[in-house]
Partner chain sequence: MKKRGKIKVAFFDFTGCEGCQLNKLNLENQLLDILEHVDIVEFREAMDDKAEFYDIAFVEGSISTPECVNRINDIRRRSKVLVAIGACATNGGINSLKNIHDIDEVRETVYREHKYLFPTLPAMPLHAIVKVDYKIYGCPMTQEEFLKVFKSLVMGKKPQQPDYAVCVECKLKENECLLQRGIFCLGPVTRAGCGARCPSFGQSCIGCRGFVSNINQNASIEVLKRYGYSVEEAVKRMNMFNVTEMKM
Amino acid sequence: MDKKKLSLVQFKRVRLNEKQLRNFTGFLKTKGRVYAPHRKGEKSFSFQEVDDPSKVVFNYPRTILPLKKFFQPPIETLLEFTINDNSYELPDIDNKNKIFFGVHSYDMQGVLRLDYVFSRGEPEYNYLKRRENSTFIGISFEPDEYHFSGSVGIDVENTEGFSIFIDIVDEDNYVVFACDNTGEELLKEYGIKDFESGEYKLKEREFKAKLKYHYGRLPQIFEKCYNYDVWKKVSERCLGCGNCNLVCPTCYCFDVEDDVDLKIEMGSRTRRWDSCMLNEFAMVAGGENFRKELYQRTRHRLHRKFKYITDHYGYPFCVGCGRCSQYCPADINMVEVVNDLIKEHEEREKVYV
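Kindly supply the structure of this chain on its own, in the form predicted together with its partner chain.
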C-alpha cells in the first residue's frame, strides 16, 4: 500500500448502512444547500441540488459536467448596463453555504486546480466568491475503462479537499471518515458518538486505463513533441466539436458577449464557456486565426493539460476523469493519445540517440 492509501487510517471513522447514509444526506440539508449526483436520463449522472435524499446516487462512474458548473456557471451575467447614462450594475454573487456530497477525488482535484488558476494574477472575483463556504464530501468509485486518475497521481481514496470521505464497501456498507474538524463536527451533530480508529483495510482498486509513463516524465515528452505525427493522426478523426473541453474539470475558457434590448436602452454582458477545440477560438479581430487547423487545436489542448500550466503548477492539468474520452463522438481517447505520443517519442529517441 502506498502513502496516500494509508492516510485514510489517520482519520476517525464510522460505519453506516444505506439508510443511515441517506438520513445523513438529509441532515446535511439543515446546514446549507446540498448538491449530489443524481440520475440524468438513461445512462448519465449529474450533480443536482438534493431535494429527496432517496434520489441521491452513491455509486456512479462520473457526472456529465464536473463541479466547475457551480463556481463558473456555463452562462453567467457579468453586468447589466444602461446605455443612456453609461451606468452599470453588478449582479449579486451567491456565496451561501453549499455542501457537495459524493464527490470523486479527481473532481475535487479539478476544483483545486481551478482555485489555483483563478486566484493567481488578477483574481477571478465571481469564481472565488461562489467558491466561498463550500464543503466537500468525497466518495470512492470503481474505476471504469475511462478513468485514469491514478496515472496523474490521484488515487480513488485521495482525501485532499474533503471534510468527509466515504468508502463504499458494498451497497449497504459505507465507511465514513472525518477528514477534518468540519467533517467531524458534521458527523457529531448528526448524532455519531463513537468513532473507530486504527487499522482499516481498503479494497484494492485497479485503474484499467493507464498512461505508459509516470506523470513526472510527461513534461520531458511535451518538451519535444511539438512536431510529432500524432497530432495530425488524431485530428484526422476529430470533428472539432468541443465536447472534450466542455466536460473537462480543468478547462475554464470563456467568451464574453454583450446584448441589448430592442429599444437599445439597456443591455447585459454575459459570458459562456468556450473551447479551444472550436473553429473560432483562436480568431482575433480582423479575422486572423492563429490555430486554423484541427491538429493545432488538438496539440494546444494537450499542451494545456500536460505542459503549459504544469510548468508552474507541478502537476498535470488533467485529472484523469476520462470525460473527454467518454464524450468524444469520434472515440478519441486521452490515454491512447498520450500513450501514442510516448510511443512516437521512444521511436524518435531511438533513431537519434
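We have the form predicted together with its partner chain; now please give the form predicted on its own.
Chain alone follows, minus partners and molecules.
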C-alpha cells in the first residue's frame, strides 16, 4: 500500500490531551527504548532516549541531527583484529525494539532513503541490523523559513513509514492516527477502545520556502548545469566546513581507518562520517584530487541531492528539512542556490533559442 497517496482520513483516530499523550509516551517505554525530541540548550532540539516523558517536546522546528545517527553512528568500530594470528572479532550490533516518537515526515523520508542506499548492491549489515525492530511515530510541524519539504514531494502529513501519526491541533489537543496494525495494537494496549473515523479536516500549513520548479523537472536542469556560474558564486561564500553533510538526513558517506597499538600486535577498524565538502574527500594516493576546488565539491553535493541518486530512486535525495541552511555558518541557503540555478538555466535557455 502506498501511504504517500493516502490521506489521514482513511486511518482510525483518537483525540488525546497533553497529559494523555505524555502518559502514552511513558507506556511506550514498556515496549522498548523510546527516543523523542528533547530541548538541547535554549533554542535547539535533539532526539534522545526518553527517561522522563514530561521532558519530551511535541512541537519543535527540527532537531540538530536527523535519525541517521541511530542507524549509522558518527563513529563506530567495525572490527578489532590481532595481527599475530590474523584473527578478528566483530562487535555486537544492538537490534532491540526501538520506538522513535515525534518524527517529522521529512526525517522519516530520510530514513527510507538510507534504507534504499544501504540495502542495494552489497547490503550494509551494521545499518540494516540496527534498523531492525524500529517503530516510528510521526508528528505534524509548522513549517518555518527553512523547511521546504513540500517542494520535494513530502507533505507535513505524509504518513509513509509511520505506524502512528499525531496531528497537533493545539497545545492540549492531539489527534492520533493508527497508520498500520502495529500502531493500532499499541493504542489498544495503551487502553484506547473507541476510535473515530470519517472526515477529518487538517490545518492549513503553508511552506514559506519553495523551489521554483516541481522537483520532477530538476534532474533535467542538473543535466545541463555542470558549467553554470552559480557553483563558483556559491563557493565564494562557502567555508568548506562540511557541516551541511553532517546534519543532512540523506548524506551517508564515511571514511574507514585502521589503527594499531604501539606493539603492532592488535588494532581496530573504525568508520566515521565523512563529508564530500572537505578538501581531502576526493584525494587519492599520490596526492591527486579530483575535486580540489570548492565549487567542484559544491556542484557534486547538489548533484547527489537532485540528479545522481534521484535518477535511480525516483525522488530527490534532499528531503527539504532545511538543516543545511539553518546550520550553515556562511548563511548559504539550499532553496536560494537551487532557485538561482533555475534562474541561470532560464536565462541561458533564452540565449540559445
